[in-house]
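First, one chain by itself in structure tokens, the form predicted on its own.
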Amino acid sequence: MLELIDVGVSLEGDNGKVQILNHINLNLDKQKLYVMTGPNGGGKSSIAKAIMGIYPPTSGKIVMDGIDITEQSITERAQLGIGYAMQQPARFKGMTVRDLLTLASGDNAEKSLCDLLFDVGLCAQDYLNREINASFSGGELKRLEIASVLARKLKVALFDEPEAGIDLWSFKKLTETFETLNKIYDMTIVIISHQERILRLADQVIMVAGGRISEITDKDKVLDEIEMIDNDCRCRKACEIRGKSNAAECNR
């Protein structure tokens, strides 16, 4: 449905052009949930921005539903059904939740707006006429942003670390929201995240490092590797607490 073919991206740096993405090849299938993960600065957000058109590719091409969109603008890609939710959602002074969702969907029918809020775990009675201001928590803003993405009936929705800056309770509700969306909405979802709970939602995991896709794999393999690292860390910590200097002795 969406394909990146040998995509490269260069940006202007202090000392000239800097290559931030190299030979990105990626196929995103319809109605699948992908989680993109890897070390900080590895290129995850850059891939999402290349898909959205924020970073124009300097090589390769991007194809959506058989149409080459490489040269298309952010607005043109949005019109085709691609959306990008950043780490820090905007606050719209003077705008209510009703205003935002109506603007996103073009539909001000009460039931439509209520359904959108329900799907992201918010009660319409409490939120529709509320102004989007500093009284909103991080978790509320994230779920509201997801509702505005859903309102646009996108084909591809990109979420950049949606768990950033929210509390544990909101994070739990957020993962439940993504799980629901993947079942009932006809869209491809790409989530950039390091969180194990979000990795568990993935149909496939895209590993990114050094400006390249290092591997595309299933979530079980990634979760097994995380568990091995966690076990090793717990063992070493226990050794340190007991004053052991020989790791081999601790591992017996």
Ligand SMILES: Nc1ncnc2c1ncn2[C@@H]1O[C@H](COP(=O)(O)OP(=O)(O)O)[C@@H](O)[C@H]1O
Given for the second form:
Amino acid sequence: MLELIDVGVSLEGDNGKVQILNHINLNLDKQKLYVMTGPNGGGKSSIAKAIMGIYPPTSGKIVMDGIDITEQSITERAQLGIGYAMQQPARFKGMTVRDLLTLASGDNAEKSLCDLLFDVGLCAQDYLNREINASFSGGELKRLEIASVLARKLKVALFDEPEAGIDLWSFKKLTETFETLNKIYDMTIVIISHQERILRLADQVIMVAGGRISEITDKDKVLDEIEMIDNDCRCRKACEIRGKSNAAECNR
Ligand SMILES: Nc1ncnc2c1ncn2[C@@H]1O[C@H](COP(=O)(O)OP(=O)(O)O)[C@@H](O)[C@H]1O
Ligand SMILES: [Mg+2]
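The block above covers the form predicted on its own; next, return the form predicted in complex with this ligand.
Next comes the full complex, and the chain you just saw is listed first.
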């Protein structure tokens, strides 16, 4: 459905060219939910930006439904049905929430504006007619951006760390929204996240580190690893109490 073939991205940094992505090979299927995870600075947002056309590939190809879109602009890719809710959302100054969501959904409104706000944990009565300005918190802006992506009938939706700055209740709501989106719509979803709750939704987990995809695996393996880290931490705590310095020593 969406394929990245040996994609590389280099950008002009302060000290000359920097290679930020290398040999990215990825094949995203219809109706599947992918979670992209890995250390900070590993290249996750850059992969999303390469798919959206914000960082044009300097090598390799991006193909969607058999069409080579490598040279296409952000607008052209948006028209093809690719959407990206950024890690740091843009401010949509001077617009009301209603304007933003109406503009995003266009004629394709799959859901009412009220439902869209509910899905990201915002109450329509409080927000619909509010002007978007500096009075909005980072978490509120983030949720509006997610709502504006949900408003569109997309083929590929990319969400970059949607949990950032969001309270627990809204996070729970958002997780449920991702779950239903995946079931109801014919959509490919990629969520960049470190949250166990989001990892649990994944059909596949894409591990990104050092500007490369280090592994594509199923969620059970990743969740097992998280559990091992948890156990290790618990063990370390016990060790500290018993005056031993590390987990291996403790297990003896
Ligand atoms: N516009 C840019 N100019 C220079 N370096 C960049 C730019 N965007 C990203 N990078 C660098 O590329 C690497 C990967 O960044 P990013 O994709 O944001 O990582 P992640 O989302 O996994 O935390 C980082 O080292 C980052 O500093
Ligand atoms: Mg990022």
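By rigid core we mean the largest C-alpha set that fits within 1.5 Å across both forms. Positions refer to the first chain, counted from 1. Every value quoted in this text rests on a predicted model; they were computed, and no experiment measured them.
Annotation: Cα of Glu179 displaced by less than 2 Å between the two forms, core superposition. Relative to the superposed rigid core, Asn133 undergoes a CA displacement of at least 2 Å between the two forms.
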